[in-house]
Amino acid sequence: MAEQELIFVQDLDVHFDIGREGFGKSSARKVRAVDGLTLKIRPGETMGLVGESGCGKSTAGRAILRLVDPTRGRVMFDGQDLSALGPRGLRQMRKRMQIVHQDPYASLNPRMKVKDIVGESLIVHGLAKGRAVAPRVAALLETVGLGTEAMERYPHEFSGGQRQRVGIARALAVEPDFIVLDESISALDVSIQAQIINLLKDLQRDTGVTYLFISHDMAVVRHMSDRVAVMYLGAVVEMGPSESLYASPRHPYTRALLKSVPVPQVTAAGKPTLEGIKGELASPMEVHKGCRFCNRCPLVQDICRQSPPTLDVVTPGHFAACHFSDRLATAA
């Protein structure tokens, strides 16, 4: 692995079991809920990933940081392979890798007070103990726009927007290198949206950490992001340069997100332009022959039934996999 990389992950699979189809079946089902998954990161660099609910985003970041024990293929952090890690050694590595959730309501422990939510990281990795704890756990909340008055509160006594703020401290309570931002504020108003997006790139440019940021808002991500990688079925279908990737996407399926963003400019009818992704999703319980977007795709071929394509440069730094993707290479 190039040493640039922090994290590399290969050919990853994420497959889930759900029962066999019915009497006289043998072969139990599966969920491909992340179906060979090939990422790489950089140090201090927004890695953003996006795609439709179901595409299997959030399971990517969960098995990237070992949440969930892949089916298949490997992670790579920092040159130590997670997969061959047992319970000590993940646990020692938890210290260089966490993560934000997506609901605040939900993610953090409705019977602790705050003082005990982020400082139970510090004494668990022994970072801090005894009478050290409470002015770490004042310093983090500091740093996140939170007064030393919350260390006595409890989480219902927040609003959404602070409740992620005591989530981003207690992901930073530990000083990681790379932080999983699992829609970490799709459940929030846009105006504090843009305070959380504001805060974690003045801890990025502070601290130097590494995000993977997963989203289905592509205007956020384009905002936040260095790279984005776009994903489908399970697997990677288009990876680039944010401002590459968003002003000339070379993947249809890139180009039909971007495309259902609504914009602001209206039609002579008086209603907004907004366009969806004609089709169905395919199930993840199916094995794809060909290209996994092919029934949904308008430029589609014999050969995309027939043939997957693979993850190939289109220009330097920008991958697409797509059969056609030089017809794609004007702006969405």
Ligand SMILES: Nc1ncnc2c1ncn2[C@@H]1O[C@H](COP(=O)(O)OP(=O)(O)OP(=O)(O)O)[C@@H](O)[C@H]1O
Second form
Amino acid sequence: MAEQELIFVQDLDVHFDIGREGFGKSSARKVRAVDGLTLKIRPGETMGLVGESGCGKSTAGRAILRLVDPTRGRVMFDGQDLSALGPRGLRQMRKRMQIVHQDPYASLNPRMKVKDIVGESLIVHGLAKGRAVAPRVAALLETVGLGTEAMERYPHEFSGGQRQRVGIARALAVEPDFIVLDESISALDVSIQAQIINLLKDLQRDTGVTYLFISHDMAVVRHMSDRVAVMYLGAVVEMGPSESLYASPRHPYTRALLKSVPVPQVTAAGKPTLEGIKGELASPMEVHKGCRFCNRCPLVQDICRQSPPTLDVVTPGHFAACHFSDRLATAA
Ligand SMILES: Nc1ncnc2c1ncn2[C@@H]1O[C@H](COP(=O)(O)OP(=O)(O)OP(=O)(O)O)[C@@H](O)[C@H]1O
Ligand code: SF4
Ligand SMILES: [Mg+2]
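Having seen the form predicted on its own, can you show the form predicted together with this ligand?
The next block holds the full complex; its first chain is the one shown before.
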């Protein structure tokens, strides 16, 4: 029998209303940040989520944690539909789900000492109080490789890597089952990135925690993830075990992303673009009749503009949404 997933995201849309255009045609404009996202994440695994800037990764991560309300679709967490939970149920559930952002500095109160930042998490969720808080904080800091002297210090007194460790300690305080790591190591030097990756992997081995690892860096995602989902304009276009997806990408977009490793090209307008495919990410305000990648795809045919490809199995456990994914099976 297939293993029960911890998270099941089903047909999820997050559309942001951004007002009306002009005076005449008063049609409401929407950004389709997440647009038909389906994803399963198994307990104890790391699911990588990759894609260009603006493709909806952060919005997807936030919607899974219900930090933003979906327009349509649902998120099941450990068999429970999050949209069916009231405020109390959601609060209970939040204890099991955490997020670590790219810039912990922005999310760590600069006027609070580390002992209070991490301790607050314990107190708010009723996991410790009074004199029990400090030893728990010390133990959490030790877990993330910081000494107890860190407790009396403020966020600005730390390096970027150390601050990220504080962010991770705060997330770990509630002993979550699931952590969204949203570009959590992207701002760090490569050697510090490696240290944090090792820390995250050690924590996973010791606690069984599940990660959604969001990044635009294909190389780092490969290193970190058991499985990888590639997102394009709000939806998954390819998904599979890291090994298989990297060795034999079956969607033209994934191939382009892999070709662009390590450094994306930059257009005159200063926007990163991808070597190997033309153009920039289409507007997330468009409604797609056919394949959402058709205006950039080197393999595009008439059928691509008419009918949207579905996410189909290409090899066991590996899925791609492309009418011509079989052509890529043997392509170099
Ligand atoms: N609150 C919001 N209101 C309106 N549009 C939004 C909002 N949040 C995100 N968007 C838009 O939704 C789209 C997806 O944004 P999102 O931040 O999820 O992408 P991303 O893949 O995380 O990008 P990056 O790699 O730059 O972090 C973008 O076009 C963005 O401008
Ligand atoms: S369906 Fe067509 S346009 Fe879309 S990725 Fe495949 S070949 Fe390209
Ligand atoms: Mg983002």
